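Just one chain follows, in the form predicted alone, and it is written as structure tokens.
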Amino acid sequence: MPELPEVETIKRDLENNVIRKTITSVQVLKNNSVKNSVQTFKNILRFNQIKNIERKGKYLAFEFKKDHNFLIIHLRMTGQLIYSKKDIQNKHTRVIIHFKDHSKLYFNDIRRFGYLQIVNKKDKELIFDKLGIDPTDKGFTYEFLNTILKSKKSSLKSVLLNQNIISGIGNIYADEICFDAKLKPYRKTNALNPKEVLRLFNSIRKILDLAIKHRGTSFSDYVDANGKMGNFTKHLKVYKKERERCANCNNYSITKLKIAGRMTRFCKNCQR
């Protein structure tokens, strides 16, 4: 957590308020945040001008104007970013980014898990090859996802989850992807027949864009770029629901298991 949906939120937020802006100053509060030296971070950023901003599962890549470098951000569990024209500093806050009108970019941070750092354009790409396909991008097709089924024995669980396959999915929409396409998260994915196989690509795309739509999943760090939480929340049929009646079967069948090394949500019932 953040996920993909609260990741793409958050960028297409920032894309509205930071495209185009002149950096004045950087204040890094807690160097370990900053993956480069503290000086050359401030250096490549002052006066510097965010002219993209990238996506790649839970990666952010910010292009700038002048040197063609990029600022990599990973939120990890507990990152935020805020953009703020008041002054909402607090004591979970690692760097602060000032543009010239005075607005400014919070990066905070609970458990410090979360990073920024400055690369060249090679090296933004070296980063960003070694994640597996986003869920979002064109080449993510039926035939694409069918292939990868295939050649592997995991459960579908873990191949959800594995950022090396598929970047962006977490544990919340896993879980949530695996209901709606009605299969049970341990199912070996190359024992997936074609149906099943369509059906959980179109929940992949389904959760992911209703995610999108209602502004990620929030339970108690991820806030968006304004600082609001999700609504995504509203909508969760399994995730931490197994003290509840099942969304679709209306029984107390939601069960608990720890699958691929995280806690897992499904019915028992519904999914197969």
Contents of the next structure:
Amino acid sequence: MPELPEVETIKRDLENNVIRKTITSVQVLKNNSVKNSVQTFKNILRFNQIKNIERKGKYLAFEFKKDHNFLIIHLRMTGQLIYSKKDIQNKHTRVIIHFKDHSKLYFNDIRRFGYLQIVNKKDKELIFDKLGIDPTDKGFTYEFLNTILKSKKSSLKSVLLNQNIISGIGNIYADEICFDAKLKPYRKTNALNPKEVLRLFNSIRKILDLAIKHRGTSFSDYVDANGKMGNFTKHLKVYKKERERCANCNNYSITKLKIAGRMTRFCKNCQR
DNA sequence: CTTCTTGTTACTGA
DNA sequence: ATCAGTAACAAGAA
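Now show me the form predicted in complex with the DNA; what you just gave was the form predicted alone.
Then the entire complex follows, led off by the chain already shown.
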């Protein structure tokens, strides 16, 4: 699943490839992958240029040169954004954006939960403002995190996954962060002591930075904007490691349990 | 064949 | 108000 590190990797790849390129045509192969009417979608994109790319949490927003419109993209579980000079269309290709230099941007999505949506500046800000703080933002400090955690009575896992509280963390990184912070995912966040909050804060930054450095995690469909797999997969300590020996204590096997409605992996020995 | 998984929203009930 | 739980969406894997 594309989470913050995967979406950030794609964003950086695309910044190197599509900024200021003129769009000459747009193919919509699956109508329900586009939230606008196909005609409106094509009309706004054609002969326009991508001026800037923003990311908050798992959302991307392309800003255009003409008319102050934004293209919001959410990849959900299996969405891919691949930039290529070749024809790489496959049966999961939903949208193709053609540029003047004959290169193309492909939106592929096996399960078709992802979407593209053109909105005006005001609506884009509404969508971004509704999201919780992005952990790579300067405003994400220990004090800020502490205030969030103290105000919630729910489990650590559910707070980490709630995009309206902190945006960008999904099931993979939630478990990896809890493991790194040595905290059980079902702990109530308002009961964490200052040392534990500090560990959590450091682990959030550390794990996400490291995952971005390794260009994300590929365990099923995620690829970067060049179609290549992410390398963080081999650094995972708990995600999909159930029944394997814990990488830290080498003594207990990783427990798999449903917490906050999601499959959750942790070491019952190392995480307190 | 059935069941599970995944991100997000919507809904229900406590 | 706040939280937990679940259904819904699609499609592939087990």
